[in-house]
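In the block that follows, a single chain appears as structure tokens, in the form predicted on its own.
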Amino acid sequence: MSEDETNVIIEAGAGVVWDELVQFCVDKNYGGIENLSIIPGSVGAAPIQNIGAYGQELKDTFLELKGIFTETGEEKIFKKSDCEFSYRSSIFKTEVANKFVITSLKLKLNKNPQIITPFKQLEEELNKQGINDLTLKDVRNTIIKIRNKKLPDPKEIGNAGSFFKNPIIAKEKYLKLKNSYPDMISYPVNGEHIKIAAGWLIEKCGWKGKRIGNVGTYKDHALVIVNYGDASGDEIFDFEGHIKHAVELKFGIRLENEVNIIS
């Protein structure tokens, strides 16, 4: 770990539980990853899909990572510019997928953090608490409360979190859809593109809480596919195909998987 007056650089091993790292940083008042609280998984998995939540993404604080190519044993350091980070993707999910093992990563965090609460649900929950001077701990605890309320615990019911990416569409197409569906949940990306909440699309197609055999969407969050019993990979694959078809038929939007499917 190194630091100056404004920033601190943290290095964490790939096997560290991600949320334990978040907890450590919040306790130290190091800002930049507090909105990524209780995302399941390890530190080494975080860069693969550039994890993100509530207005923060890993790439925002990412500095570099170390790892090993599995075929040659060659060690390599990937700087941020090498990683090809994008929405829920990176070079580790594409070009070097299954060819490179991440061993550690470095993050550059802020010792004088700015509190980021851009999402309506988070803002509303914080306002309910009537806290005047928000801290990182306030944000983390509130996000944990929200996520525990709407997302299933993978220790209790099998799931991989958000199964689909929030699709990004052209602003022109968005405006046409918004005219027909005024309650559409969306977020601006830039002047030409809008991100649509995939969970909203799925729910509007009647798939929230729907179950076929041992597979279904979670009752409180349509974006999460859950395994209610001994569902096979083929059953889950068929189920997600039905959801994609329904959304494309109704909205003309093709959902993309956020999870990796290994055949």
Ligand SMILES: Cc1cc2nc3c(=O)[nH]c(=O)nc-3n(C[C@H](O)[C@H](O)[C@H](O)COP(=O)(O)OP(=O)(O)OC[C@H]3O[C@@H](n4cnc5c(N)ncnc54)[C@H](O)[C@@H]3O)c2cc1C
The other form holds:
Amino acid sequence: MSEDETNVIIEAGAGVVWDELVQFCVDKNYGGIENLSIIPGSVGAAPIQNIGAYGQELKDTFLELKGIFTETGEEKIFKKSDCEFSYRSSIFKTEVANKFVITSLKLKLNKNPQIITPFKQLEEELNKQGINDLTLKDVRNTIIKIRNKKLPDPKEIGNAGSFFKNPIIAKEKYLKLKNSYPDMISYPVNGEHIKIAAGWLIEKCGWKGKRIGNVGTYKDHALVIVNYGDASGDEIFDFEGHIKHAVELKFGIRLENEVNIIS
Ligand SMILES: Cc1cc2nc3c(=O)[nH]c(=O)nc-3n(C[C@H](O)[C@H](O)[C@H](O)COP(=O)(O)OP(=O)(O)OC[C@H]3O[C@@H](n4cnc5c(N)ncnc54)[C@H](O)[C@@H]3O)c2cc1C
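Beyond the form predicted on its own, can we have the form predicted together with this ligand?
Okay, now the whole complex, with that chain kicking things off.
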């Protein structure tokens, strides 16, 4: 760990539980990863899909990581610019997938944190509490409350979180769709592209809470596919195919998986 007046650099081992790192940083008032509270998994897995939630992504605070190539044993440091981070992706999910084991990573956090609450649901929940000077702890606690309410606990019902990525479409196409569906949930990406909430698309196709055998979409969150029993990989694969087909038919948008399919 090193620090100056404004920033602190934290190095964490790959085996650390991600949320324990978030908790540690929030307790110290180091800002930058509080919106990523209670994302399940390890620190080492966080860069793989550049984990993100509520307007923050790992890449926003990421400095570098260390690891080893499995075939050659060669050690390498990947700087941020080497990692090809993008929305739910990185070089570790593409070019070097399954060839490199991450052993630790460094994050640069802010000692005078800016609170980021760009999401309506988060803003509404924080406003409800009527707190004037928001702290990182307030944000973390509120995110935990929202997530616990809307996401199924993998310890109780098998699930991998969001199954699909939120599709990013051209503004022209977005404007046409928005005309037909004024309640469509979307977020601007840049001047030319808009991100559409995949959960909204799935819900509008009537697939929220729908179940076929032991597979279904979660009752409170259409983006999460749950395994209610002993569903096989093939059953889940078939189910996701139905959803993709329905969304493509209605909106002309092909959903992409956020999860990795292991064949
Ligand atoms: C209920 C729920 C909610 C979720 N919410 C979010 C969310 O809000 N945002 C988000 O981005 N994700 C979310 N996820 C997805 C998941 O939490 C993340 O992808 C997380 O990083 C997975 O961590 P893991 O340790 O379980 O990795 P695994 O699922 O075990 O592995 C994921 C991939 O990373 C690779 N990997 C793991 N560790 C290393 C390492 N040290 N070196 C190299 N490769 C490695 C694995 O080989 C695999 O390909 C959610 C999942 C669930 C179940």
